[in-house]
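Take a look at this single chain in structure tokens; it is the form predicted alone.
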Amino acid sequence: MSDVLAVADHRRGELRPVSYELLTAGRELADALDGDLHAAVVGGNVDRFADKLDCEGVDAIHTVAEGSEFNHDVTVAAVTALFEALDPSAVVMPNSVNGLDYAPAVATRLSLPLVTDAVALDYDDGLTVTREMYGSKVETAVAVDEGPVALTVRGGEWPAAEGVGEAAIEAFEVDIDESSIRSTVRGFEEVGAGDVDISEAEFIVSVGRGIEEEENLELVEELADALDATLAASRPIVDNGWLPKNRQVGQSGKVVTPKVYLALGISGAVQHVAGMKGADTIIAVNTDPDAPIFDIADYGIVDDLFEVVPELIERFES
């Protein structure tokens, strides 16, 4: 009893980034336990997904082919059946949406501790799991006692696990009885959509309250435009509505892992950091030489967003 399951998460036919995390989760974690990690998928189109999921350091993945579309009951089910047949250390979810939804329902089925929004998990002699609160202004570390452990983990905090490996795939069988499947997807709207999903992005140029006026988004658009990147903004932006919501990066907006995140203006509060420091690459421009964002920058220009936006812009269009 020492290995560790992760569940990847996928929406609409594609797997979601955290899958890809997880897996680096969970291969931590059961090299922490000397264990294997064993990756899940149920649901859609789970051979495909099962392909991509066959990164280094995964020793096993378990397919259920059991419904289309998330399903609440149809996940629990199939979960708690693969955590009683591997029995595992710890079984690894994701902390979205759908994770939150099925992960309480899992450890309420099968007696585990639940444990949310992990942003690090350290093993020794123990595991203790790192949270954030208060706006992730402080950090807590939860020691889990011994036994088996539920895990959700947040997104953008571990790199994506990368390579090809030479996992087992499985097909494994749930008998799901239909009584008790008491609810239906009828369909798929995400609230807020917009025309772009910011998360998908790999360039991104992100503004913040330094823009100072609505009518001086034009220039940020316009870089945007010539770096062939996706436009987001910070809270204060939304909040103006100068920009829809699904524009919005940070703890109430959405977690972003572009390879390239230009970020103007932005002072880089903790609910903005939240949600963008998973980015390969973080470049910032802000006039403040303390602002908060150089702290987790890559590359950083102390100067006024109006004199170096102009200038990449004939740099990028030239």
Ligand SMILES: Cc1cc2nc3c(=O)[nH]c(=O)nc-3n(C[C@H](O)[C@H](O)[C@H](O)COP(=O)(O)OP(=O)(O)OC[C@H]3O[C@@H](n4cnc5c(N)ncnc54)[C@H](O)[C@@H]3O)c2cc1C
Given for the second form:
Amino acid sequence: MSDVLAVADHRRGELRPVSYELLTAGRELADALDGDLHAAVVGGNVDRFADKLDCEGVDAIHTVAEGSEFNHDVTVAAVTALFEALDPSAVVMPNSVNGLDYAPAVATRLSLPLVTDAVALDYDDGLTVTREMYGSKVETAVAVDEGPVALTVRGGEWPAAEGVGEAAIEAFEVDIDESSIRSTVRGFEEVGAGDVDISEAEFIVSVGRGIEEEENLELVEELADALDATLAASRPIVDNGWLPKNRQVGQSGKVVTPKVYLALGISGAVQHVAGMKGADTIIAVNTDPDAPIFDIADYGIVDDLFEVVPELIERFES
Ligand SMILES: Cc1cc2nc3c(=O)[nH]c(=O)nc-3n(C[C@H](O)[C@H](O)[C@H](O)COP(=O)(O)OP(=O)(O)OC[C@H]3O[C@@H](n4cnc5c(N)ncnc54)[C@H](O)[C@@H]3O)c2cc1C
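Given the form predicted alone above, I would also like to look at the protein as it appears in the form predicted together with the named molecule.
Expanding to the full complex; the earlier chain stays at the top.
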């Protein structure tokens, strides 16, 4: 009983990035416990995901081809049954819309303590989970009592698992009583039809209140086009109605993990940083040399964005 079970997340035929991140978190925990890491994927045609989950450090992959896409009752039944079969020390689930839907039910069925939204896990004579509180202003350490535990981990906090492993892939049979399935997902509608999902973007140009006026957004849109990047924003831009909600990065917006995040006129408030600190490279342009964004930026330009952006456009277009 020192193994860890990590449950992948998928939507519309694609594994969500958090799936690979929770494999890293799960491996970390399994290493501390000296156990194996089991990955699981539930819902519909899941065999297509098995090879993708076979990253370095994964010992076994369990596919549960029940239901179609995400279904609460099916996922609860499958994860519960897998937990009972494997008897691990921890089940690690994504702190995503799906994960937060089924994790409490799984924990209740199995009488496990549940700690949600973990941003770090420490194991030293017992598990301590780090969470954030008060709008990410405070970090709390939750000590978990001895025994198995259910966790949800926040996306963008662990690096994605990579490489190719040698995991055994097994189809897990779970006997699901059809009458126990009381809800189904009837369809899928993107917010802002035709718009992009910033959480999947590789290059992001993000704009904050430094842009001053809605009309000026054209300038950063031009830069995003020149860089073939996705446009995102801090909350005030969205609150002003200048860009749709699905472009908001942060605690009450989306978590993004691009290769490059270019922050233009963004101060770097904790609620914003919560959504973008997982970017590989952060570049900030801000007139204020003391802006908190520079504390986490890999490269910083202390200058007026209205001077810098046109120059960048010119360089990238030529
Ligand atoms: C519960 C809660 C949830 C929240 N959720 C989110 C969230 O999800 N996402 C989010 O972003 N915020 C969120 N916020 C708001 C957050 O606290 C900040 O208010 C917000 O992030 C600030 O946005 P900003 O950096 O664009 O604006 P400001 O803090 O006003 O910063 C503007 C920056 O632009 C710089 N600047 C000005 N002019 C120029 C120029 N010409 N060139 C270059 N730089 C310039 C300034 O020096 C300044 O640093 C939340 C707040 C709360 C309380």
